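In structure tokens, one chain follows: the form predicted on its own.
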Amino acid sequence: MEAYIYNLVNLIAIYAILAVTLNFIMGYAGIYSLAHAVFFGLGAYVAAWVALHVHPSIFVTLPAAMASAAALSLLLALPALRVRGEYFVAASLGLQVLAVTVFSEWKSFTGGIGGVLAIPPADVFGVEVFKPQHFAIVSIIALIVVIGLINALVHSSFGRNLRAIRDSESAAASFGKNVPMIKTLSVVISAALAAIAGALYASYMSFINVESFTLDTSVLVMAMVIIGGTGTVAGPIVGAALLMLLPSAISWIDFLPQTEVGALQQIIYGLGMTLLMIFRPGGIVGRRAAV
């Protein structure tokens, strides 16, 4: 039971990193992306390859994962963010679909459908971290660091520029703000930090495949942000905790067949988001208008 609880803690922390980094562009810049699972997956695959062929130290795997995700996001953001926001949603969806195909077919790097096996545990200062209770310390520290970095950015002049763009791109541009550059930089930062979650996920699970990085995952992370509250610090964490605990709670329903758990989850997600949009559009911990 203890290992099960620590496993949940690790998964909540990893998905909270994803939700917090997506909230950085959704809640503060008004940029909606359906490709967050791509950067999650790329970070995981790159970290796995580095751990297997170079060194499993997180001080090697994390920078490699972040650099690769930042480079890919730059290729997406440079052309897509020069136009209005809805075009970025379409471009991110296209990237998500393309990435799933690449992850499935690039067998020499991703292992294809079979995935990558026997990923070494994370090495932290020469110590292998593989037990759930020990890895929980690493994942929680990583979450705290990511939250701290994003909080610092949000309360800087860069964050004020992001909120100005979110409220009115034309007004921000009229005051001399380089809107495309600011939006592009925010997407790159978000993707690079999301890759941290991927690297942690790969080393913790010791096995990854494309099933963890599909459009469903991108939608799940977006649901975490919306349900918790966009443009807030605690909202994405609350949303991640709720939606990661939901499958465990449903599994305790004795009369429900296990084959129906996934369908019930989707119903609860959809119903919850619909009710929130009607009665509390700011999310559980948010306000009606994110600030």
The other form holds:
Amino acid sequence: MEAYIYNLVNLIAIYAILAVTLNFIMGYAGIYSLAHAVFFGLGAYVAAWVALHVHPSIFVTLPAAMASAAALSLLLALPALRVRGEYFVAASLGLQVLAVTVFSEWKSFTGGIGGVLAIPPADVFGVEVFKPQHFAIVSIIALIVVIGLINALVHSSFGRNLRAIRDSESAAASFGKNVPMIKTLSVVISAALAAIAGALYASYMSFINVESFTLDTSVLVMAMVIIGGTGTVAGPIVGAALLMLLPSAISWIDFLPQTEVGALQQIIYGLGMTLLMIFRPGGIVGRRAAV
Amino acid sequence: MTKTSPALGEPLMQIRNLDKSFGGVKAVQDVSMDLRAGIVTTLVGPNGAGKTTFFNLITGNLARDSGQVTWLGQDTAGLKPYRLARAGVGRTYQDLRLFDGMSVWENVLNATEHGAFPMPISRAHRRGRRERMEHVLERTGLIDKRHTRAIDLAYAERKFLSMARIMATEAQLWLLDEPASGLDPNSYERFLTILREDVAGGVTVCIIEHNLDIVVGISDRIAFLDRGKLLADGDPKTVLNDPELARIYFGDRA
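Having seen the form predicted on its own, could you now give me the structure of the form predicted together with its partner chain?
Below: every chain and molecule of the assembly, starting with the one above.
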């Protein structure tokens, strides 16, 4: 039971990192990305590879994961952010679809459909962290660090620039803002921090495959942000916790046959999302709808 | 606001033979003009005369078909709008384009910040900036609203926030697109006072305005545009007393 709860805590922390980093570009810069699971996945694969072939210390795996995600995001952001917002959504969707193919076919690196097995547990200052209750300390510290970093950025001139660009790109440029540069930077930061979630996920699960990094995951993370409250600090965390707890909550219902859990989950997601958008478009934590 | 300000009357921006067509429509045709230091130039003309397009062309928001624009003697061809803004050309928009989700204070603060990266700034610099911003907000009557989000402001307050943003910058040239339209008489007096003070402080202004009281009250020079052409460019009395221009402006076109 205890392990079960700590397992949930770890997964919530990992998905909360994804939601918080996606919210950074969605909520503050107005950049909608459907490729967040790509950076999650790349972070996981790179961390797994580094842990297996170089060193399992998180001080090696995390930087490697972050650097690769940052580099890949630059390839997406540089061309896609020079055009209008809708094109970024399309380009990110393209990257997501492409990445799933690469993740399933590049067998030497990702293990193909079978995935990567026997990833060594996270090594923190020489201590192997594999029990869920111990890993929870690592994942929660990582979440706090990511939240702290993003909060500091949002409240700096960089964050004001992002919000200015979200509200009016042309006016921001008229006040001397290099709009494409600022947007590109925000995407790179978001992707690099999302890779932390990937690296933690790989060493925590000790097994990863493409199933965890598909478009479904990107959509799920976006739903966490929207349901919790886009552009708020607590919103993405609340959204991540809620959507991760939902499947477990449903599985507690005794009379429900296990085979129906998935269907019920989809119904609750859909219904919840629709009702929320009608009555609280700003999300659970967000501002109430203007009357 | 005291950069290496050129002497009064020196040309800051020189515009030569500016042309722009949209499809078959000539929005701006062969317009040449000098914007001189300390001089208030007012652009007048009927709706659709090409006044806002003219602003968009000289700031680089729109690509020009032909013609040349120099700023402080440098050709601005290929210069991105944000570069020209950093070089001292400020502008406002007719539809304001405030940062609606941000507070009044953040709107003005953001107008003073250029770099993409957050840079550490000294305490003295921070204090100086705060005092300058407070002064701007007092003059525009927004000091008590500093924590209000831009979107929650009343109409006149929104117009003044648009002015406050440009006042907080160090721009030498202000291109103002109908900044006083729809203001009540009190606000309008406040607006004229602000403009006069800043012009006295060394700012050069080019303003698009329909209200002839404002035009007469503030202009050193009037440029009259119609159908993309510069029909007259001279001292206010001469231009406003021209019966032909009055006929075009008041819509008595045959």
